[in-house]
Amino acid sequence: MTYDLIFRNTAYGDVAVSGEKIAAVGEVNENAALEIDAAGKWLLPGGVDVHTHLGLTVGENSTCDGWEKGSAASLAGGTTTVIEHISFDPAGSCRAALRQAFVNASGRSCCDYGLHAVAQRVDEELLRTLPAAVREGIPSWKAYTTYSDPIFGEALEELFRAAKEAGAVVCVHCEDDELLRAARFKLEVQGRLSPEYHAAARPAYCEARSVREVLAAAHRAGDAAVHVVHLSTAAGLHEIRHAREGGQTNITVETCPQYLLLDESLYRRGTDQALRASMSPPLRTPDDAFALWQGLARGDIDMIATDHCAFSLSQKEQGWNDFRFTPNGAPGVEERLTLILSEGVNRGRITLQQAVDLLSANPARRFGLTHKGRIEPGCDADLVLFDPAALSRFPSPPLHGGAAYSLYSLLPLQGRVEKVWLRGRAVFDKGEVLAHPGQGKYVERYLRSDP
């Protein structure tokens, strides 16, 4: 037998690819059309980022990279599959929001992708649409406890019950809306509205209280599947540990590189830096970052996503004198894998196997990507060749995304993505994205078991 591609001298032994699939792992004695010696490099499964906003529209602002540039940046960073948190529908229709999300992504993505549906309100339409969407391969829904359409209390519990019956997982943005409004009102009264006060408007205790209430609602709904997105605080992590220690199951949680590697001091380094770092939730303290790294090492945090939400510098400058007008979000999909391998694995904070689980295997498992995230026969040949010894920095402006800045451009890195394959095809090679819009395909997902 002749394979299309064989990697030699990897931690897995030999890895053979035939067509779009991994065909054999271990000792492969046959030949291939192309053989790559991976000695001294790390062969990794393609990254799976389950929290992106490549095509988000919020009010009058839309993310500046869109599916074309955002998915190209994803491949350049070693992420071969994303799951997109979609935009709200202006009229509040979850069905219309899904339809528009499919239109926006179709034929535009360079990487493989899925969609999280969005719950703007718990009404008759949502309760009809949710089980139908699960049957059609969309088993994850996003709810927010703040912003213009917060879901909490009895409505949130009703959403969890419907999701449990349908076999879906509910992803929740956890910030307590009442506490946020009080914190922002206090700043408004004091006239403290410059971007340096962005973090003060979204205090850490808002996240912890919301996490506690969200987990309690899922528990009352029969331990419905709940996924806490972009965890940023030690206090929020404490609530998750407390729920698990009390016997609650079916909880997963993600954090993001910005909460591990950056901190709130960026808001005091001038208006330009404060605007670039304006995101929700905001950057926290070094102590919070330390606690999150510990949570990763202990297995309390299940995965690392990005919440990639890239707005241009001109869009950010809408809040130059008032943070309330700043579109919140930052780029990160191109940086994620390199950051975690450089600052996590190479610095001894987590092991390489933990990194693979956090970046690929765990998110794929939780969200029903049955052929992604692992280097095993039968899995999609989504592969990354990473040089752990290369010294590098992220260029500013970045090469592939649309934001024209990176929050990590000054950070010296140890490690670099060299080559990436998507379903057996080379899509990135030493700085150049080889894929084209439309090469990525939509991936249906089905949840098969608890995490």
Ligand code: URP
The other form holds:
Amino acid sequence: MTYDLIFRNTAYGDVAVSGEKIAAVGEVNENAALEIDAAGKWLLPGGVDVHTHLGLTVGENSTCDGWEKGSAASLAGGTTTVIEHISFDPAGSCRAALRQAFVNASGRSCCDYGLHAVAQRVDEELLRTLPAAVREGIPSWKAYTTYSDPIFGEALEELFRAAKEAGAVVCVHCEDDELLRAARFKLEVQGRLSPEYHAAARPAYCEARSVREVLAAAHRAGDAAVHVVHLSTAAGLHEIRHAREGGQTNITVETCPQYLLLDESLYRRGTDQALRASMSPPLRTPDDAFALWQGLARGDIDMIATDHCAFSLSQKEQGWNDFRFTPNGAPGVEERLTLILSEGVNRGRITLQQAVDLLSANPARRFGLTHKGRIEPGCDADLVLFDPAALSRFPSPPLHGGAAYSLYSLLPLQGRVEKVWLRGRAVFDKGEVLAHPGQGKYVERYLRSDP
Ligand code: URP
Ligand code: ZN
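So the form predicted alone is up there; where is the form predicted together with N-(aminocarbonyl)-beta-alanine (URP)?
And the full complex, kicking off with our chain again.
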């Protein structure tokens, strides 16, 4: 037999690709049309980012990259599959929100993608739609404890019960809305509304209290599957450890590169920097970042996503005099894999195997991407060739995404994504995205019973 592509000298031995799939791993004695010597490089499974907003609309603002540019940036960064957190529906219908998300993404994505449905309110429509969506391959639902439609208390518990019965996981944005309002009100009274106060308006204790209450609601619902998105604080991590020690097992947790590598001092480096870094949750202290790295190394945090949510500088500037008018969010999908391999693995904070698990295998497993995230026969041939020795920096402005800035442009990095394959086809090479919009496929997902 001959294969289409064989990688030689990888950590897996030889890796042979046939069509869209990985066909053999280990010792491969046959030949291929193309053979790549990976000696000195890292061959990795394509990245899986389970938290993007490539097509988000909030009020008057839509993210500036959209599916075409956002998914191209994703491939350039070595992420071959994203799971999108979809927009709210203006009338609050979860079914309409899903329908619109499909329309937005359809024919536009360069990378493979799935969608998380959104639970905007826990009503009869949601309770009917949730099990139907699970049967059709959408087994993950997002709930926000803050913003315009916060879900908490009994409604959240009811959502967890419905999700458990249907076999879904609920992804929760944990920031306690009551405490957030109080913190913001204090700043309003003091007239402290310039972007430098963004973090003060969303203190760490808001995350910790919300994590505790969200996990308690999932526990009361019979250890329902809960996924804590974008964990940013040591206090929040403490609550997660506490719940696990108490016997709650069906919890997974993600953090994001910005909470590992940046800190709240950015808000004091002028309005421009503060606006670029305005996101929720906000950047935290260096001690929080340290605790999150420890959480990754010890296995308390299961995956690293991005919460990629790119708004242009002019959109950001809506909040120049008042942070309440800034659309929150920052780009990250092009940077994630390189940042974690450079600042995590090459600096000895986590091992290469841990990075692969955090960036690819664990998110794929938790969210039902059965054929992705691993280099094994039968899996999709989503592959990244990474040069761990190349000294690099992200170009400013970035080459592929829609935002004209990166939060990491000055950071010296060790390592670079060299080449990327999506289902066996080269989609990024020599700095150029080779995939076209529509080449990425929508992926139906079905969950395993264990996290
Ligand atoms: O600031 C952020 N993260 N914006 C996107 C929406 C969200 O909260 O995830
Ligand atoms: Zn988000």
